[in-house]
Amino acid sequence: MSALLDIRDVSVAYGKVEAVRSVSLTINDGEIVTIIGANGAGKTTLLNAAMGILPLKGSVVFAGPEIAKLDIEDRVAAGLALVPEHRELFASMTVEENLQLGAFRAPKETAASFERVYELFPKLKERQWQLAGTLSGGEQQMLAMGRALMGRPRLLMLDEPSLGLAPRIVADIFKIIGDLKAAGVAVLLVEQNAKAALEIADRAYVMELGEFVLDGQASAIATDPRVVASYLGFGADAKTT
C-alpha cells in the first residue's frame, strides 16, 4: 500500500543550526501517527516544513506527487492541513466567519462542511456568532480544528492540541481525533501528553535532537523501557514538548 504522506531524508535548518536531520516518516490513509519527544526535539519544525512554512531539504510526497516545492496554498488544495500550536484564529471574527475562511478549497461543499464540523463540535454550533477571541481555550482549539476540517483534508496535522487544556476538554479533543480516523481522515499528531497520544495512535515516532530514535506500533513504543522512563514514568503528566 502506498503511503498518503511519505517524508524521506528531510532536513530543516535555522541558518546554520540544523533542527531536523535526515528524518523519514510515512502515514497511510485513515491512520493516526504520533511524534513524541522533548521540548526542542524538532517536532514542530518538521510539521511546519511539511506544510511549507519552513524550507527543507529532502523529499515530501503527498497523495502521489512530490510537494516539497509547492506553496502552502497548493498543499492545502492537495488535502494537507495543519492546526498550529497557537491556533492562529482571527479573534475579532465570529466562529462562523473563522470557519468560512477554511472552506476556500471546496466552496461548493461549504454547507456540507459546516454541517460536518458542527456535528463534530456541537459547542461551535452553539457559539457560531460569538467572537473567537471570547471563547475558552478548549473551544478555541475546537475552532482551529474545525477551520482546518472545512477544507476537507485527507491528512490533518495537529501540533499540541491538548496544550493548556483541562483534562476533561483533552478527553473531548482526543475523542474527536478518534472520530476523524473513523471518518477516514489521517492524523499526524505532535502531542505533549505522550500517554494519551500513544493510546490513540496506530504508530509512533520518538524524536530526540532532530532525529527519530525509535519508531513502530504505538502499543510497542508505549512499553519500550526508554519511552516509559522518559515520557511515561514519574512526571509523565508534566509537559514533554
Second form
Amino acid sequence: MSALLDIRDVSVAYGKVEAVRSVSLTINDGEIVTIIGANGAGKTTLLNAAMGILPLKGSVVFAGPEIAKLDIEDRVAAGLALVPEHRELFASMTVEENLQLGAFRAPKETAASFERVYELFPKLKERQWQLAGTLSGGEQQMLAMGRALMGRPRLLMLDEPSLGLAPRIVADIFKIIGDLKAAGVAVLLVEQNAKAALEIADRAYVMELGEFVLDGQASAIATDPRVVASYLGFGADAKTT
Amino acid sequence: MDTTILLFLLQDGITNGAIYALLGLGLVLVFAVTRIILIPQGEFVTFGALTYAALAVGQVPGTARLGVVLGLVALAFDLFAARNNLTARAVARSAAVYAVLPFAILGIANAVASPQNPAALNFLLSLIIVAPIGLYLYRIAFQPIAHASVLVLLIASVGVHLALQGLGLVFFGPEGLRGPPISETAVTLGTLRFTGQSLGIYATTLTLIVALWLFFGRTLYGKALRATAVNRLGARLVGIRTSLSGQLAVLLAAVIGAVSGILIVPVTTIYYDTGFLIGLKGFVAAIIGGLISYPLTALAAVLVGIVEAFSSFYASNYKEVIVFTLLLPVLVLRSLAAPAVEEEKD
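Previous: the form predicted on its own; requested now: the form predicted together with the partner chain:
In what comes next, the whole complex appears, and the chain from above leads the way.
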C-alpha cells in the first residue's frame, strides 16, 4: 500500500535562507506521526509548505496524485487539512458558523459532520452561539480542530496544538487526537511537548535546523538517549511542575 | 427658517442619503473582502443609469457589448492562468461564465429592446447587463494582483475607473441622459409630496439592505464572504477561494451601483462622469464608517445626504466642498482614536 502522504526531498526557503532542507516523510492511512524538535527547527515551515501556504521545492504526493503545485483550496478539497499554529479562526463569527464554514467543501455532509464534531468536542456544542474570538485558548484550539474536521479530511496536520494551554486542557486535546485515530483520520502532529506527542504517536521524526536527524517508531524514539537528553528531560520536568 | 423648507431639505437629503448608503455599503463590502477601494463603484452607477436610459428609448447600449468583450478577455485570462491543470469541467465552467453568459445577455438585450418596454423590464435588463461587468473586471484587473498591497490595488482601481469613464463617454456621448421614472404616482403627506420615485428609492434601499443582511447572515456563500473578510488564511484553509469571494464581492458592488444609478436617473441628469462624484459621496460615508462598519456607513450616508441638501440650499457653490470637508474631522478623530495603525499583514 502506498503512503497517504509522501513528502520527498522537500526544501523550503525564505528568500535565500533555507528553513527546511531536503526532508522526506511518509504517513499511512490512520497513522499518527509526530515531528518533534526545538523552536525554529523548521517544523511549522514544513507543515505550511505541505499545505501550500509557502512554496516548496520537491515532491508532495497525497492520496495518489502530486499536489506540490496545487493551491491551498485544492489541497483542502483533496482531503488535506491544517490547523495552523495561530488557529486562524473567524473571530467575529459564532462557533457554529466557524464549523459550518469548515464544511464549505463538503456541504452535503454538514449535518453528519456537526454531529461528529460535537461528539468529539461537547464543549463546542455548549458554546455554539458564542463568538469564536471570545472563547478561551483551549476552546479555540478545539474549534480550530473541529473546523478542520468538518471538511472530512483524510489527513489532519496539527501545528503545536498544546501551545499556550493549561496542562489539563493539553491532556484533553491529546486524548482527542488519539480518538481521531480510532475515527480513521491520519494525524501529522508538530509539537514541542515531545513527551505527550511521543505517547500518542505511532512514528516520530526529530527535526533539527531544518533537517530530520532521527526517525522511527515513537516508542523507540522516546527511549533514544539523544532524544531523552535534548527533549524529554525538559519535557518531563515541565510536566511535573 | 420655515418648517416646509426644513422638511423638504430633510426629505431631499434622506433620499440622496439612501443612495449613498447603498454605495457606501458596497464599498465597505468590497474593501473588507478584497482590500480594494473600489473607485469604479461610481462607474457602475453611471453604467446602470445610462444603460437604463438607453433601453428606455429602445436602444441596445454599448455596455452590453462591453460585457462580451470583457468576458472574452476574462476567459483568456482564466484559461491562461489555469493552463497547467486544465480539466474539461474547468474549461466548460469558464466558458459558460465568461463567454456564453455575456453573449446570451447581449442576445436578450437585442431581442427585447424596444421603446415600449415597461420600466421594470428595463430595470432588470440593465442589471443583468451591468452586473457581469463587475465580475469580469475583477477577473481581469484585480484577481491577478489579489495578494498585492492596498496601495497597488488602489492604483489598479483608479486605472479601472479611468478606463470605464472613458468607455462611458464612448458609449453614451458627452450629453447627459434621463430615464423614465419607475412609477409616476405621488403621495402627499401634509406639506410634503413623495414622488413614486423617491418612495421607490426608500423601498429599494431597504430591500437591498435586508437582502444583504440575510445573504451574509443566512447563506453559506454570504458567510464565506464574511469569513474571507475576517481571516483570509483561515478562509483558504477551509477551501474558500479568495478569488471566488472577490468576484462575488465586486459582483455585488456592481449590482448595488447599477441599482443606485437606475434609481436616480429619473431624478437627475446623468453624464458619463456623474457616477464618480456620486460614488465619492458613498466613499465619504464608508470612510466615516471606517471602511468596516455597515451600520455606521449607512448612518453616515444619510448624514452626508442631509448635509448636502442643506448646503446646496444655503451655499450651493460650496456644496461639494462642504460635503467632502466632513471627512476632515472624522479622519482626525479616527487617527486620534486609533494610535498605531498596524501595516497590513498578509
